[in-house]
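This document starts with one chain, in the form predicted on its own, laid out as structure tokens.
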Amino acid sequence: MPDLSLLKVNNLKIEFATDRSKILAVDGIDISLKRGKTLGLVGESGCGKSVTALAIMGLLPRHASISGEVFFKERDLLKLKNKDMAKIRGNQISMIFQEPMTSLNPVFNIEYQMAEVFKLHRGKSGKEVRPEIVDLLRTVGIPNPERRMKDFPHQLSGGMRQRVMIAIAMACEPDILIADEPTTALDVTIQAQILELMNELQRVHDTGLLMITHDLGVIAQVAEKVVVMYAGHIMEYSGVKEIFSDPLHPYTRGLLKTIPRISRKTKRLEEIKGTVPHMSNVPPGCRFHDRCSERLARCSKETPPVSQVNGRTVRCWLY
């Protein structure tokens, strides 16, 4: 049977070079998205989630080093030139970022950054995009957008701004939208109108949606696979129903564990001790074994293989 994934992953490395060391961010990660669907990337800050995506953006710095494959439309992204790389990124594939306001220009208003993708894309300029950013920030539910399209980045919301880097992302309709975290820092009911946004968004134009987060419950409500990041490594990756109704590794056990739940009896909510290792001083073994609490003797010395349990991934010595 054909692979019909829009984007596949294979064994992805990024390691970035410093005066002291060699630090090797993502370890060989395979995941793949297609059309329509959406693959959650979760895990706590540090793990490699935002690096992974800004690879597959080819945004990463000089200093780092990827090899493996990065294949979309059977074109793998990582052998091509910076000029032909330029013509997919923002057009085919976009990506919100994490802060709105520092990604936003704070010297031109949104009309001007909105129609400079249209410029970049689509050979469009002046008056002749006026209707279509209109129009884009009137879908993304931003009120009488003749006038705020005028504004300047600090006069919005951080809700609208964020509102902005949507319509900008989903200006040339492309096949894939990364999505860094885009709910941060705003209050639970502009979560909820940002995530339904997307979903829409994603609906009409069939886009595949890569979205990455630390919270699970925005997971939940979005993705349809699950990936678990932990340290570079993916730790756990399946259907989000079997992730949340029969978690395999520890580490997600533990993930699920700090959701705030109003049927929890005890008022402590639960944690994970400890912190994620620094890259540049990763532990034997497997890596999550200093925090786990399922830990095999072999866990400290043996970096455990992907398994493969009923049809799901998952990196742990309990299987």
Ligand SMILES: Nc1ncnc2c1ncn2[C@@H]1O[C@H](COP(=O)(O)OP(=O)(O)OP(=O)(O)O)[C@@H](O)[C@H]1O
Second form
Amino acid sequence: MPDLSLLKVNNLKIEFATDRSKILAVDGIDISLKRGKTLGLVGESGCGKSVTALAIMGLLPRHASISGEVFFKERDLLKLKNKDMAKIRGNQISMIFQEPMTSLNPVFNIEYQMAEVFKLHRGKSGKEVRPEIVDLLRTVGIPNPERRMKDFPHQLSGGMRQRVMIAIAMACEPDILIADEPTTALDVTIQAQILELMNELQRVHDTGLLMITHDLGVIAQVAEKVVVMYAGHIMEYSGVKEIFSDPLHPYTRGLLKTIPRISRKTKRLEEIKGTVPHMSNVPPGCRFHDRCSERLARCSKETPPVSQVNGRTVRCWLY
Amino acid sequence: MALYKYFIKRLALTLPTLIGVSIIVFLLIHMIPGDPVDIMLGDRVTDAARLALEERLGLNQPLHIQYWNWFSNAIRGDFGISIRSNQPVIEEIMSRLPATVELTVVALLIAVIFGILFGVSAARYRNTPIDYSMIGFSLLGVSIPIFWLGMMLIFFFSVMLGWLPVSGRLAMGTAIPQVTGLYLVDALISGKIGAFWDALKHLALPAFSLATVSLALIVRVTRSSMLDILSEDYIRTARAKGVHESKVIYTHALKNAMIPVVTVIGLQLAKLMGGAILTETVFSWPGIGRLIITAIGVRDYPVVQGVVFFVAFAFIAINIVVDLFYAYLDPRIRYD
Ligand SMILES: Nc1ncnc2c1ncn2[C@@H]1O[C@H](COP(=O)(O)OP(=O)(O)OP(=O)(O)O)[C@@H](O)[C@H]1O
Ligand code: SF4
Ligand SMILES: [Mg+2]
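To test you: the structure above is the form predicted on its own. What is the structure of the form predicted together with this ligand?
Zooming out: every chain and molecule, the one shown earlier first.
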């Protein structure tokens, strides 16, 4: 049966070797992304979301060792030479980051930073692309683009800078857009606008979107499928409706309780007790066991395998 | 705009700085024991002759009057007559200035170009043999005294290998038509390739000795500044756009990393001017440094005053240029 996935990640493992210890940041994950669809990647801080995204982009530092496969259009990106990977980055696969305030280069103006992508991937130069830049900036909702493109990053607000980042990422109409917590640093109204904008661009260009966040509220708005990650493992992987109506994994249930609801505004938000284990010292058994309220006897000794429940993937001894 | 106001303010501060410097130097040089009259006439001379000379040089007047006389002439562009040579001070300076300018500019170019190149390579290939050798070089470079380095270079390249001349600006018999007084430039203008080569060979050792300390410092600052910048988010963005690694380094990172490097280069200019005096002495280089050393030796007050005034002026001018360069590099300064 032909696999319609645009991006297919098989058994991805990422390890950082530091002076004293080894950190197994991602321990064998499988995900796939289809054209025009959105895959949400959720989990608390430090569970390996950004590292996964950077591995797909080929942007991990040299001291990271990566194994597994990342298939994009029949090619394993992990096997590509740096030069060939550079041709894909910013062109067929783009990425936006969590830190809009610092993600643009302070010493170049917006026009330069946008024109660069056209120069690199379309072979177009300087004045030629000016109309396209103006169009793009207008599309992402920047008023007065002719004047604004002469601005330097410090002259724009965080929301505006993130819009510029989106414009840069969408410039070459990529097949895949990876968004690593694109709205976390922005305030709530701007957050909604940015998500709206990304949805719109995705629909127009039929882009596959990998949306990384620790906020299930964002996932509910944009994603079709969700991967719940914890300590380098995938704990649950299923459709967004099922995740919200019938969460299987105790960790997913814990995360769901942390979503603020207007209906219970007085109560303090619940949170999952304890913290994510540090990845240089992974506990034996289920990685979530010391925080799990439904723990069984075997949970602290044996690692639960990945199992299928009604076509959904879950890693827990309860199933 | 703010930059323009700032520029005016800097210019307005120039005059008080120059006055301050000239007063300090005036006091210092008059505090050195011995005066030009003693040195020129020796002890076996009548008091009458001594008084006559003192009178002629104006040295019989109180210090503040002497300073005022000097200063009121100086602001009209008259720096007086050298006691030693009887030539106008301004001519003495002008005839030696090009030699010093040529030496310091070439030294500065060596320090800046190689300093940045080495520093960037060290950061790019961090924790590799390339990096280690750059660190080693810069540790060595900052701790070598110019005097000693100059002599070692002469010993090795001139005496032992015989590749380069020991001293001076040109070989005997080589002539270059004087236009700017910068021999490299003049030789090129007049199309004398042989003379250019000769001038370059004479310049090589002094320029390298003078450059070493600054070069080593620039390597160090560039390296650490680059390492900071390379971990910035916008560098990751550049890579995510598909920018080729060498362009990430030399465009996206370097322009940011240059901001602290420019500060150091500005500071190094003062060091280079000081170092030029030593270098000119070691290599018998006929520049301002030699002039002022000789002038101090014979207490040639007008020449010392004139040279210091000039150097201070040049220094202030250079600093203003450095500040303008800042504004070019960093838009956050330009638009504040
Ligand atoms: N360059 C690196 N060197 C060493 N360890 C790293 C490096 N980058 C990430 N890690 C480790 O990998 C693990 C996963 O980090 P990652 O940044 O993917 O977390 P995340 O899920 O994106 O969290 P957040 O929500 O805070 O962004 C962490 O334990 C982190 O310490
Ligand atoms: S395997 Fe056990 S500890 Fe882990 S989530 Fe399931 S029930 Fe909880
Ligand atoms: Mg992250």
